[in-house]
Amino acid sequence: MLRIGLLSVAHLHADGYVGALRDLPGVEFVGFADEDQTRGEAFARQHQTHFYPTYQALLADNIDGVVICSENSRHLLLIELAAAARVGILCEKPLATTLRDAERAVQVCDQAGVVLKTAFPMRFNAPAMEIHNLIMHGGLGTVYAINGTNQGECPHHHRAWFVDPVLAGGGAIADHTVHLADMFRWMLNTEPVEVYAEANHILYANVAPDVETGGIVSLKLADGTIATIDCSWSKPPYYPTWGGLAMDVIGSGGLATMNAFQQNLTVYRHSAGRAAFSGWGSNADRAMLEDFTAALRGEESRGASGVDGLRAVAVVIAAYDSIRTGKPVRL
């Protein structure tokens, strides 16, 4: 039996990975940590939890594998943590809010020699894993270029800690553009070359002045793909989800269009005041853990690494520093 926990409770995706991680046959999910007193005593009480005292207490309980959920500029710190007591780590993404903090990550991990893995689950995502599969075998010919999309209402009324440039690394590029820059090297099998990104504070600019909350990543790879990422933050409060990721994947044999999250269902309701998505398909976030259990067993695993999640860091930071400078930068 393999125990898990949760080191840090801030990101939103905790609380789903409770309930997958319950539902995982073979694991015991032990509980979790969190500096925030006022935070963890309510998300102990959310979902009827044990909350250990420190991070230090939940490393030393036996355990096999830990989800890091903490703010991203926290990330560095308990990945070291989590190496030192040689458990396994999934973390949150983006691995890092500096390049320098994801490299270090990766090497702490491989001098302890634990797993370390990105939380990517949309390579897990079916309708993600149907493109990947038709490209790898030659479905759509030689790929010329991909339009991705990757939106969201903003997040701050959900945790305030992401219009937080310091907390969080950014805004709209830190917070959506890594899923798609793993997709695009994931899907295609080559990396980003060259990045050139706009961004402005036309939206939300009310709640999140101090990031951008528009913005367009645009990258040309390595087998002369060109592709383009809007990582805005452009839904509305009251739309019926987050937000969405879509790609169209333009190759020399056709297009191949996909939604990751269209696998529901719409339900009205008198008493909501608004329409609301209801999924019926499978569950990306539990097929990650599930792989990530794997990786602990020692088995067979396809899930993102720490090099990959670094990778993605790699374009952020390449983002902000093409909007600074105003022109294309070399990866």
The other form holds:
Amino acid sequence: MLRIGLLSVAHLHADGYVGALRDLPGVEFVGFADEDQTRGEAFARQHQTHFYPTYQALLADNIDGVVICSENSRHLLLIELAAAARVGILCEKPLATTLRDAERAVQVCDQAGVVLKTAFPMRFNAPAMEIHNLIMHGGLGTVYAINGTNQGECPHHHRAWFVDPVLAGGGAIADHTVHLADMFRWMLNTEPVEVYAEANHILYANVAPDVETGGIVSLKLADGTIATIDCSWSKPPYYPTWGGLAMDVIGSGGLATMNAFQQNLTVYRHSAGRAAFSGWGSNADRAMLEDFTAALRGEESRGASGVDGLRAVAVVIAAYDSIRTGKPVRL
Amino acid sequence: MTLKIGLIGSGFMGGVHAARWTRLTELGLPVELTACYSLDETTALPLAQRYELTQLSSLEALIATSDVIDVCSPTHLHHDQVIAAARAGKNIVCEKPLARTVQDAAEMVSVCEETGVKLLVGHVVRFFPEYAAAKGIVERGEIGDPAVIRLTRCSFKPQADKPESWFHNYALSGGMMLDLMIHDFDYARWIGGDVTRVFARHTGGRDNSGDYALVTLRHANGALSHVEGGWAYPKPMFRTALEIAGSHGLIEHPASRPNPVNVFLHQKAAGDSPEIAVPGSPLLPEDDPYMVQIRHFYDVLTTEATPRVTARDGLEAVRIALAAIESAETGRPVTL
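Having gone through the form predicted on its own, I am curious about the other one (the form predicted together with the partner chain); can you provide its structure?
Now the complete complex, all chains and molecules, led by this one.
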């Protein structure tokens, strides 16, 4: 059995990971640690799980792997703790809020010889995988362009730190650029070479006073492909779901459209007073965690690495540089 | 007294306009499309026969015998034709893009202002019911201040098997970004206000097949627009989409995506699909956007009604489109 726990439950994905980890064969979910006592007690109650008094206590409990779900800017601290304890790591995205932190994260795990994976579940999303295969097998010919959206509601009411520029590393751009940036690299097997970005602060301006809430990131990739990422928090809080991720891929062979979260029922409940999407697609989070366990066992793993996480962070940092300077930024 | 309309051009748009003017006459309005002047003999004759038009061999003759000149010629010809009509004191309807260059468009606007003639620009998207309805919702403040506007307009390459077509001559048409994307540049400006900065990436382009662009606009009030345009789809696809996220709400009008993954491939033989397409939805005849537009033109021409699209709007749309082309070519944002 692989013993796996969570380091911090600051990120709302921690909820889903508990269920998925408990469900995985060959895995024992041991519990979690969190420096926020109130948050930890509530999480322990909600999930009926063990709340370790400290991160070190959890790491010392014969652990094989941890999933880091802290605030973005605190990832590195926990990565360093886990690496020192020789425990494999799956880290929430974005890997870090600065390039230096992301590089350091990769470096310490390399030096300690521990697994470092970045939580990019889109690599395990079935519609995304189908498009990936289509492109890889030349079904679209030469890809010219990708028009990507990863929009959402403002996550402030899930966790307040998402709109804290220090803890989150920014707003919508820090939150929603990395998934598509990673997918472009993964699907096209190439690297972004230039980033231009525009941002604004009109949506959710009151509840997210200190960060950008709207953003368009424009990329050029080494193979010549052009792409955009709309990372805006442009879905209202009463939207039928949290948001979504979609892309149109234009190639010499034609067009492919992909919506990662379209496999859902539209449900109208008297109690909710509005429509809601109820997903029925395959569980990408579970598949990503399963892949992480394969990595922990030293088996083949196709999940995003620490370096993949670093490359996506570089796009975010370049986007902020571009906004500050008003110019395209070379990577 | 019947308002006599003289048509310049007998191509795709000439036919579209001719059908709608004729319909106005059938509806009993005192307006008649009477004559046509075209450089393209092969399309001019059938059009003239179909709508019983006098085929004139000179622009001067058309202007002399018409009350209103409807310019449906290739883009690069608009400037001289509009100026000639304006100098003769004739009101003008002009297809989009207003002109091939900003300088041309600015001159057309100022000559029309000097001579006091009306210059109505065919930015028909403002007359498509879903686009007009979305504008109304924004105008009434129902979704607050627009923040992020997303517009899509993609189809196959028009007249791809006619390389001699003016569409494919960048010097004449300005290419996809000026000819097609200008619709959404204009619409973005209608919703988000004046544009201050443009950044564009363009792939494929003037000669090869993957003619496609992704453009970011920054508006003076801080709103952003993302405009997608392309002539890169397989025939006979034509998709449009709009999304307007505001401080207090959201409007979505998605391109239809019935499945999580859809693949549309270029076919070797596309059969009898048309050479040029326009997007459409099933509508009653009176709601046909081209009909609504021509009817609106008629109202503006015959009354003091305010045009939905001003000549300056036409000029600004050209300015944005050419800034996008410049940005795509230089790789730099262009400040307006």
